[in-house]
Amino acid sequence: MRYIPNVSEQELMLNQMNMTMEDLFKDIPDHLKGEIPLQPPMSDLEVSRKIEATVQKNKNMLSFLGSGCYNHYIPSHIKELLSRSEFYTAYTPYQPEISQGMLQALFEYQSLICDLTGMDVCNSSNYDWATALAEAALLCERSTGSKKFVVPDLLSPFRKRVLTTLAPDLEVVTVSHDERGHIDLEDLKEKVAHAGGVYVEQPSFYGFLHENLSSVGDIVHDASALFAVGVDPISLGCINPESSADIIIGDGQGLGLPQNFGGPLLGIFACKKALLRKMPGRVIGMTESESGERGFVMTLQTREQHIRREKATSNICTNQALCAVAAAMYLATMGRQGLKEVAELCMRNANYTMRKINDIPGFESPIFNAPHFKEFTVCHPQYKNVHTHLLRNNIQGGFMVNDTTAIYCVTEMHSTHDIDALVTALEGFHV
C-alpha cells in the first residue's frame, strides 16, 4: 500500500497493538530478510530459450498412479468449447440478466448428475471430493445435532485429513472392515449409535467395490443417522448408484478434466430433495419470466456472503464452475452407453492387470477377494525397491501405501501393450 497515503493510519493501528513495524516481521529468520539475488533480465528470446531447455528435462513415463487424480479419455471439442471466453472469464453469476448461458451450462451439470447418482438435487460445485466430503458432515451434523461422524478404517487418508481439517469439532469414529474389506456390519451396529452420519467410499479407496451397501444403508437408517456415499462417477456407468443414501458425493476430474498436475479438480455434491436447504453451495434454478420467456437464476445461495453469517451453511467463498461445465460437456458427449462402455472397458483392463501380476512370482494382486473397478493394490515384500526398478524402466508405478503395498490405476487410456509392459517391468525385477 506504499502508493496510498496511510501512514497515519498505520501508526494509529502499530499502537493499538503496541507494537512496531519491526515487530510484524519478527517470525522471519534473519537470513531470509536480506536481498534476493534475483538474476539479471533476460529478453523474450532467452527466456523461450530457457523454456525450452527445462521442458527437455521432463520424461515421458508410462504411468499407472490414480488415488484420487485420473487419466481419462477427453473428447476434442471439450477443450476446444471450455475456452470461450463466455465460460471461462465468467465468476459468479450475480446478475442472472447477463449470465443466462452459464447458469444454464450450470443448471444442466446439476440436472445430469442428479441423473447420474439418483438423487433429487446437486449443487454448483465444490471443490474437490475431499472437501465435499468435509461437507457432507457437516451437513450430517446440522441435520441431525450430532457430531459424531463414522468413517471405514480404509478411508482415503488424503480425504480424512481434509475432513479432520474443516470439521475439527466433529467425533470422526472409524469402523473396522472384513477379510474382504467390506464394512463389518457387527462394528457398525455398536459403533453408529447415537451418530449423525455415515460415510463410504464405493469403491474403495482400495478399488474394490462394497456388496453390503444396502445392509450398510438399512443399519444406518435404523440408528436414526444419514447415509453419505463417496463415489467415482465414471463407475456409475456400470454399477447402479446405491439408492439408500442420503447424500453422494465424488470428484468431476475424470468427467473432462485432464489431470494436470493434480488440480484443479471438481466437488460433486448431491443429496435427497428433504436436505435441500442444509446443502451447501449454490443451486441453479429454471423459472420464467413475467412475459413467459425462460430463464435461469441462483435459486438457493448458502455463503455467508448472501445470507446472514450466523445462517450460512458454509464458507465457500468460489467454486469450481469451468470443471462443472467441462463435466456437464463430457456427461452430454457421452450419454448413458458411452459411459457405459468407458467403465466397463476400465473394469476389464483393470482385472486384466490383476490377473497377470498375480501370476508373477512373489507378487501379490489384489489384496482384497472382492471386484474391484479400475484400481487394485500390488504386494511384495520389496516393494519399495520394486518401485524404484520400475521408474528406471521409466514406468511410474502405483500410490504406494506402505512397504510392501501400493494402489495401481488402469483406465481405459492404458493399451494392452501398456498393461504388458509393466508386467514385463515387474518380471524382470530381481531381488
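Positions refer to the first chain, counted from 1. Because the structure is a prediction, the values reported are computed rather than measured. Between two forms, the rigid core is the largest collection of C-alphas that superpose within 1.5 Å. First, how it differs from the form predicted in complex with its partner chain.
- With the core held fixed, the Cα of residue 16 is displaced between these two forms by 2 Å or more.
- Core-superposed comparison between these two forms: the Cα of residue 47 travels 2 Å or more.
- With a cut-off of 2 Å and the rigid core superposed, residue 392 has a Cα displacement that falls short of the cut-off between these two forms.
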The other form holds:
Amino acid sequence: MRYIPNVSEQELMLNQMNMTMEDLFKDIPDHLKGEIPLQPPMSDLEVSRKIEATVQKNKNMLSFLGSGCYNHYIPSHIKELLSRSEFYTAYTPYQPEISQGMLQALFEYQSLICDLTGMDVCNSSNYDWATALAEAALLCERSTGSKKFVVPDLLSPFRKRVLTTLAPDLEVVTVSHDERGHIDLEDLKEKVAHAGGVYVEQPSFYGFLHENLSSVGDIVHDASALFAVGVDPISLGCINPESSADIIIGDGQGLGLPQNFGGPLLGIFACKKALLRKMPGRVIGMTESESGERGFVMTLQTREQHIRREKATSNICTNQALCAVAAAMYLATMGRQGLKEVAELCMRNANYTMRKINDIPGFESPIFNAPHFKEFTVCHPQYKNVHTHLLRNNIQGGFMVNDTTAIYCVTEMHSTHDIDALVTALEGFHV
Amino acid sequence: MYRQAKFSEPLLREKSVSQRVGYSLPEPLGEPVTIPHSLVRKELPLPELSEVDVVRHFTRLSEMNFGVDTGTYPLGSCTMKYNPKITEELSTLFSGFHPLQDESTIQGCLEVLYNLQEYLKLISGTAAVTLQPAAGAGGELTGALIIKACQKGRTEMVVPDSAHGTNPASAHMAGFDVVEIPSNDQGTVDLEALKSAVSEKTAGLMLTNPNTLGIFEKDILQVADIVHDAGGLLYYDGANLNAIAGICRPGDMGFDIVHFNLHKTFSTPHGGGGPGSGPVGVCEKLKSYLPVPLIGFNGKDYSFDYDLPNTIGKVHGFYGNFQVAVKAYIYAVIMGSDIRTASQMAVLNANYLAENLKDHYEMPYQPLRKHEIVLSCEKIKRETDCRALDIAKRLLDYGIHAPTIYFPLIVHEALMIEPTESESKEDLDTFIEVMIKIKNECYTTPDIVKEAPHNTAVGRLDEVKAARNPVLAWNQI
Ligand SMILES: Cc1ncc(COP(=O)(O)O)c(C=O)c1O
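Switch from the form predicted alone to the form predicted in complex with its partner chain and give that structure.
Below: every chain and molecule of the assembly, starting with the one above.
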C-alpha cells in the first residue's frame, strides 16, 4: 500500500514488541469484529478512469445561478499558492512558532475583512454564511438576553432554515417589505420590540440594494437591539458597508474559491469591538517573541470550546482556514482598484442583462424598483416552462423562488456572447 | 537539527505601493450604472500590489509553515495522515458545478455523494448518512439536535471527563445541560458513575471509542445497555475512527448516531485549520430526523430526497463541504479493503511508540492502546521544572511537529501522540530518539528546553500579551 510505509516492516516491529497483530486488537470483543464487505483497493489509473467517467455524467452549462454561491474570476496564481502543501497539509496553528505562515495569512485575512466591512474585529472563519447567521443570532441573544431575532421576509430559504435549525430555542420573527422590497420601517418598529437582534441583507437575496438601512439601524438601536447585516463581499468594492451595523456576516466564497457544488464556502464573521469577548470562532492576534520580534498567535482562546467546554461562545473547532487564506490572496490581488472594478463590472453586466430581458415580451425584470447589484429577479407567468426551455438550450437559468420567478446572477465571468445566448433563448420561448 | 525558513515578511499593507495592480479584467457590457449617492463607497482601504508581490508574499509565508508534507506531525486526536495528491487533482474536476443546478445536469456530483453516503453507512454500521455538517463539531451539533428532537422533555447530555471540548459545547448549543462523569482507574467509562448519572432526564451519552486516551472502551456493550435502558441515545464521536475503520463498527457497538471526521480518518487535508467535513450516520429509527436533503437513487437517476418527516432542518447553506467529500470518497475507493490495513498500521505505530517510550515517560492507565498514546510529563516537571509545553516546543527544533498537549484533561502535563499509519519505522525511531534526547536535556540543560524553540521562524511568542492587549487587525497596530 503506497501510503503505508511500514507494511513491509510490521513483522520486525511486532517481533521487537513481542506481540502479534491480534494481540494489538485483543481489547476489542471478538463478536464486534466482523468481516465488512469492502471493495478491493484500486490503482491510481483505475480510480482516475472511474472518477473521470463520473464527472462526465454532469453537464457543463452556461449558468446564471448565484443565490449564495458565485462564479467569479480566480486568478491562476491563487490556485497555485493554495496548493502549497505547507499550508494545506497543516492543521490549526496550535504551535505558533512553527506556523507563522498560516497565522500571518489569517491575521491578514482578518485585517482585510475589517477594512472591507468597516468592522473592528473579525474571526478567522465560520463554516459558511448560513451557519454564520445562526452564530450571529446566538451572539445577539448572549449580548442582550433576548431570544427574539428579527429577519427579513425576503431572505434566502436556505439561510433561514439553517438559522431555525441551529438555534431552535430562538424566536425568529419576520419583518415585511414595502413595494420597493425595502424593509418596511413601520412593521420593523413593531417587530423590534424586545428583540435581541435584527438582521438584514445588503444586497438582498433578490439582488436589490436597500436605500434605507441607516433608518433601519436607528430603529434597531433605539430598541436596544443589535443590528446584523449580511453582505456579498464583492459588492463592497463599490457599495458602502452599513456603518450602523454591529455585526457583518457573509460568504467569502466569491473571493477566490470555485463554486464546488456549494462547498467549501467561507463564513465571514466580523463585529464591533464591544462584542469581541462574546464572538464565536478562532481569532489571530499580533504579539512579540521573547527577543522582541513580531509574531502571530491564536488568542482569546478562553472563549473557545477546548478551554471553556460547555460555556464556550461556540462549538466550532475545525473551521474554513484555507478558504480564508484564499480570500486574503484574492483581496491582496484585486486590491483597492481591482475590487472596485470587479464590483462595478458585475453591476454593469447584470443591469445590462436585466434591461435586455425586461425588453422581451412576456418577461418582467426586475420585480422591485430599486438599484440592483449582480442578481435580479426574472418573472414570467410560465417560468417553469421557461426553465425547461433554457435547459434544452444548454442554459441553466436562475434559481426558481416560485413558479413564476427566478433569481438570476450575472458577473464579470459572463461575456457579451453569453448574454446574447441567454436573450436569444428567452426570445425563442413560446407559450 | 532542523532550520525553518525565516523571512521578516512585511504585512500586505506594509508592502502596498500606491497605484500598483495585480489583476486584469475585461471591459464591462452596456452603459455605466449610477449607484445612489448614499450607497457609493467613498473609501476602499485595500492594499495595492502586483501579482509578483502577492506570489512572493504567500510563498514566503508558506515556507514559514509546517505541514504533514514537511515532516512527522503526531498531533493527537487529529489524525494527521498523509493526504494523497491524486485526490487533490481529481477533486478539482468537480469544481465548476453550482449547487442549485437542475438535477439532470449534476448526476455526477450526486453519484459521488450517494456513493459516499453508502460507503459511510457500511463502514460505520448505520442506516442513513447526511454529508451536510462542515466539520466534526458541526456533526456533533447535528446529532445533539436529532437527540433533542426525538427525546422531548429529556434535558441532560452525559459526557465523560475525557471528552473533547466540542462534545459539551455542542450539547450545550443544542440546549442540553451537560452532566460530566469521571473515568475509572482504567481510563474508561466508570460504569457505576454512569449508572448513577442516568435518569429519566438523560437524553443521551456522547462517547469516543477508542477514547481520547487511545483506550478501547471494552465495556461498550454494557455502556450502551445502561444508556438505552434509561431511555437515552448513544452518540459516537468519530474523531478516533482511524483506530478501528474496517475492523469493527460503532453501529454494532450500540451507537445510535455516529459522526465521521473525513479530514481525519479519510485523509482529506486539514487546510491549516479547515475545511473539514463531519458527516453523521444514524440508525434506522432516526433516519427521518436527518437534515434535508439526502441523496437518493432509484436505480437509474440520483436525486435530492427531502422526504424526511421529522427532519431537524438544514445545518449548512447547501450540502456541506462537497469538495472535501469528493476527496474522501476517492480515498475510500483507492483504499478499499486496505482501510483495514491502515487502521492496523496506525495502531501498530502507536503501540511501537508506547513500547519504546514507556521507560522514559510516564504513561498513566493501561499499556495497550489503539491509534494514539497519552504520556504525562508530570514527573519531569516536578524534577526539572520543564513542562509538557516546553517539551512540545523543543520537538519543533528537531523538525517534528508537537503532539497535542494538555488534553485529555484527566492526564496532567499530557502529551497526546498519534503517529498515524503514514510514518515509516525510521520516522518513528527518530521520534523516539528525539523524545529521549529531550528528556535528557530536561535534566542536563533544562534552559535549552524551557527557551525552545530555537530553530523556527520565530522564538517563543508571548501569548499573555496577545490576550491582554489584543491586536486583531492591522488597523489596531
Ligand atoms: C475527540 C474529538 N472530538 C471532536 C473533534 C471536533 O472535530 P472538528 O474539529 O472536525 O470540529 C475533535 C477535533 O479536533 C476531536 O479530536
